[in-house]
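Given as structure tokens, the chain that follows is alone and in the form predicted on its own.
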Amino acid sequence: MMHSADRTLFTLVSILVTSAIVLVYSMSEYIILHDNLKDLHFFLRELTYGCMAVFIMWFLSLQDPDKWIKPLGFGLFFGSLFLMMAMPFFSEPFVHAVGGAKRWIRIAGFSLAPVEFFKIGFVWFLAWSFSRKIKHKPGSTLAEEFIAFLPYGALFGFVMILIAIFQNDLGQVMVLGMTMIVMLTFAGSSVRFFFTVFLAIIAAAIVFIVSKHHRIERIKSWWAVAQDSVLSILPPDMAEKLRVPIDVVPYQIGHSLNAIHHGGVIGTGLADGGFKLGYLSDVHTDFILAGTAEEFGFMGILFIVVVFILLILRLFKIANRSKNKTFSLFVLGIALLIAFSFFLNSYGISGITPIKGIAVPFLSYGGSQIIAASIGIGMVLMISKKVDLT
């Protein structure tokens, strides 16, 4: 039996998209003047991306999931994987590189980040394959579970090399890794295997961190901010050995925390924030939550958090009530991508964890992330038509 697509999910995402358009309009003021861009440059682009996102969700919600989900999911997976493999061999002006890392492909004046679309395709591939290959078998040994997981581990290792080394983007790997192991557990693997894979991913992340000097410096900078609250509970002699000189406190984190503090309860008001004026260089992208905290205060952040919580809970409800295991795992994966990305960004800008360069889904400026995320939500809206949510 087919129901109508879930209007609640569509509405929640539309609220975030609308909020993003307003926030980008306010936050991009300084960068436009600094780079001598046309007035409303980022606002008009974000408005275009937002309208495209809403249209994509609406269009996909009308389609039959039994016909559309599989080709769309595999198309995203293999298409974006091919582009990520080919990008290192492209040269200007076909790719846009930052710090030597080629992350964007130039298409008709716009930059496309294949990794954003790959995340949706990767979640689909895992959901499709886990539902067929990973089964809960009481009494299975750790070795048997490891053998069943080995092909996925090899795939993830290959993806880690593509993203963490060639694109220098360890944050995306962390989001994908955490999503994969939670999906694996819900697919039928044991809790002990979950912790085994989790520790293996942590170990791999540590190896990638120590392999790059700038990542080590980023960890030191984060520790300079977080150390006081942690070292206060340790013996003085041990605390002194672990203390990092205060002069390495990160520039961005310091201004981010000051922006959050300056906002107070109700904020300074729309367009009246001061830290976006050259102090937070990525305020319309990675630090948009810090800019929101300054201009709309605690109440503005509370509103954003509530919308995200309702969105994630709605996705969990759809996943829980879906009778198709592949669909259920896919919706769960989309919820995890959104949740982990939001947590990593919010924890980073508040100094709880090191900054990862992860965008806030639907809220940060950027066409690739908002279009890719809208495709993922559109696929979920298709699935919701086969779920009784009453």
Second form
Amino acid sequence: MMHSADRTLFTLVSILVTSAIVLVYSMSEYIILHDNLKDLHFFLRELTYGCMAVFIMWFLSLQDPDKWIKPLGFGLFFGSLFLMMAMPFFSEPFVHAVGGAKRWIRIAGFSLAPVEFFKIGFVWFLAWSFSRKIKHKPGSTLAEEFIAFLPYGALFGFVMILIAIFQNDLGQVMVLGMTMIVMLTFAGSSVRFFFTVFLAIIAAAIVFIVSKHHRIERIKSWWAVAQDSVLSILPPDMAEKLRVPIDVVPYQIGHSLNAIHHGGVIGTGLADGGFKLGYLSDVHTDFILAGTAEEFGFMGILFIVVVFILLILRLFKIANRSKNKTFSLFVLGIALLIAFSFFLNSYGISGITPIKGIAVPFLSYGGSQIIAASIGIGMVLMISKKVDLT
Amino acid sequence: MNRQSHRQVKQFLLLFVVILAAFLLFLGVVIGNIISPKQLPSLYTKRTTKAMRGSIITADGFHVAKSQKLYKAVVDTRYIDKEKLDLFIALFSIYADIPEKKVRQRLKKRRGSVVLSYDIPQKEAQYLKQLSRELRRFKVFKSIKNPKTGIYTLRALSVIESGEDRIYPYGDALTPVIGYPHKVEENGYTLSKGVKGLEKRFESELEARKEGVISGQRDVLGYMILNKESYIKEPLDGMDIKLTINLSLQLRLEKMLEKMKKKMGAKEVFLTVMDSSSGRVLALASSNRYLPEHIRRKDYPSLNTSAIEFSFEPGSVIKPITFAILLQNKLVNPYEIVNGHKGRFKIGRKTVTDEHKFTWLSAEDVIVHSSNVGMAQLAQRLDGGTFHEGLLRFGFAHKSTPDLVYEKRGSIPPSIKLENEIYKATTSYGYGMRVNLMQLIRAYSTFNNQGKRVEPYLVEAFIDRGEEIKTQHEEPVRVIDSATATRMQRILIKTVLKGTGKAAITPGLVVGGKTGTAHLVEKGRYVQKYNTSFLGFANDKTHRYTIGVVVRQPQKNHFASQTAVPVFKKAVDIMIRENYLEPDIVKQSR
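Structure of the form predicted in complex with its partner chain (previous: the form predicted on its own):
Up next: the whole complex, starting with the chain shown before.
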């Protein structure tokens, strides 16, 4: 028996997409002037992406999950994997590189970031595979669990090379890695194994960070800001030893924190922000939360956080109630992608962790991100028809 | 199955709690950041615009003195990308209109902040500001790290107001009346302040009043955002001064005076044209002028406005004044007969002589033919007090116009001295006293204005933000009766028609006036040098002008009738051509 697709989920995502259109309109003010673009350059694009996203969600929600999910999931997985593998071999104008990292591919006049689609495909693949291979077997040894995990580990390693090295996008790898191990645990792996892999990933991350200069710089610039609050709780002489001289001006984090402070509780009001005027670079993409904090204050941030919490809660509910193990894992994976992306971004802009260039799901400007995420949500909506949410 | 599902629910719950906690951590940090005190960089900026000195505008609308803002271009050489230095030099050279070589030289002079040019006019400054923006976009400037603070800074080409320049678009026109300024530096900004002439007299009116302010939100590059929050206050410039002087008339008169000066070999020829009924000065011209922007040593003698700053012994031009005082006091009848003593007459130890010798002549002919002997005798009828009082009433020894500075008031003998018969005699024909041309013009205006003396003025109005504020003037003062004035006017007309002023005869106009020739004193002795003058009026049906001419030390001829009078005549002719006077030819021919 089929229910109708989940309206609550659809509404929550639509709220985020609508907010994004308004925010992008305000946040893109400076870059438009700076780059001599048309007044509504970013707004019109974001509006188009937003409309497409809503349409995609609606369209997918109408389809039969038993027929559609599998081909769509594998299509995304293999299609984007293929593009990501091919990308290093292309050059301009077929790919668009930023700082030597080829992240976008041009298809039919559009720039596409395959990694955004890959994330959905990867989650589908894991859900499909985990639900068949990983079983909860109490009493299995760590070695047994490790052997079961090994193929996935190898796949992840390969993906890591593609994304972290060729695209220089560590943030996405972190999101995927964390999503994977949580999904693994939900598929039946032990908590003990979860922590083992978790520690291994942290160790790998440290090696990875130390291997590249700009990553160390980023950590340093983060510490430059964070140290004041951290060191203030230590005894003064100990604090002095740990204090690093500020070598690099923590420009982005600094202005991000300035923007949040400037916004206060209720914000400066729409379009009246000051730090978005060139102080905060990428304010319409990676720093959109800082821009939101400035113009709408803590209330604005609270509103967005509440919508995200409700969104995650709703996804968890669908995942929990889904009788199909694969579907359940997939919905969980989508929820985790959204949550981890949000944390990576929001912790970065608020100075809790170093900044990682990653989009806020649905909110940041960018077509690939919104459309890929809406395909993911569309698939969940499809699944929700098979779930009793009452 | 049931156990499996139970475990799953627990897992979901646990995971949700962790995620919720993670969201709360973010919210907590945001709140902490909002609450904790923080020094925000200023998001506001303020720019001031200097106000400008007012212009001096002639009655016919020419800006004879105006100010122009100057800018300086400053660049810090350390911030210029070495590889793009040539590009910078080439572009700057084109935009600022300064040869490349010069720019390169200045840049090489030293490391650090270099002023590439101090006196860039407004238009070029606008171009340069645009250039600065473009250069920044093309990354011609690179940021430098401060080794101490670790902060990166970037300084691009900056174009800053450096001062104002006073310009005189019509060269030496209206000098020396207009005066000249000097430059004063105030906090690195160069200002013009009046030193002489109108520039000095109206310093407080012309002076720039309040600088303009624009303040508002700024972006990261310091560009201001003009929105409802921004505050704009226009600079309050100094007032403009609207003169009574017509540039077209003034220029023609100046040219004529220059020619006449050469022709007569004089030191200076100057004249004043004033409307007799209002006191409006239409022209105040001198043969000796200078370029206010480039004053050279040889210009120094020309810096003074002779009409007020040159006081001299007037000679015979005073005779009509003395005669008018006599008439007013009913001490003379124009038709009575005066003994000419054949050109020589002794008063005490002093012998008075005449150029033209008369045995007997009528009292009015004493003026017409300028008889010293006649005048000396008539003047004896005045007591010292009356004579002195009379001269004062005509305005001598008092400032003539409020619109010019550094006036030499001259002097007249005190009443007690004028009781003496010799003083009475010499003063009656203009010796032993000092006057300036403007005082004479004012005195003579009474004859052409029914006995009322008007105050000569040069400033018609002040223009404050486009609004004209008319200047206030002294009410005309009655000096002599209307009948006396008419009588005097007739005598002066006769002087032109029959006497020493014949060269001034102009058909169709009513012209009257009196010549004056005065010996110069050097080291206490009269020498063979003269100043000649002619004071008179030229009227048509609707206009009445008082005109005065002074020729200083003409060399070829020292008779006023052949020096000052022809200048007067030429001035009248110019005024006819410029439509200030309309000769009534038809009436004349009938």
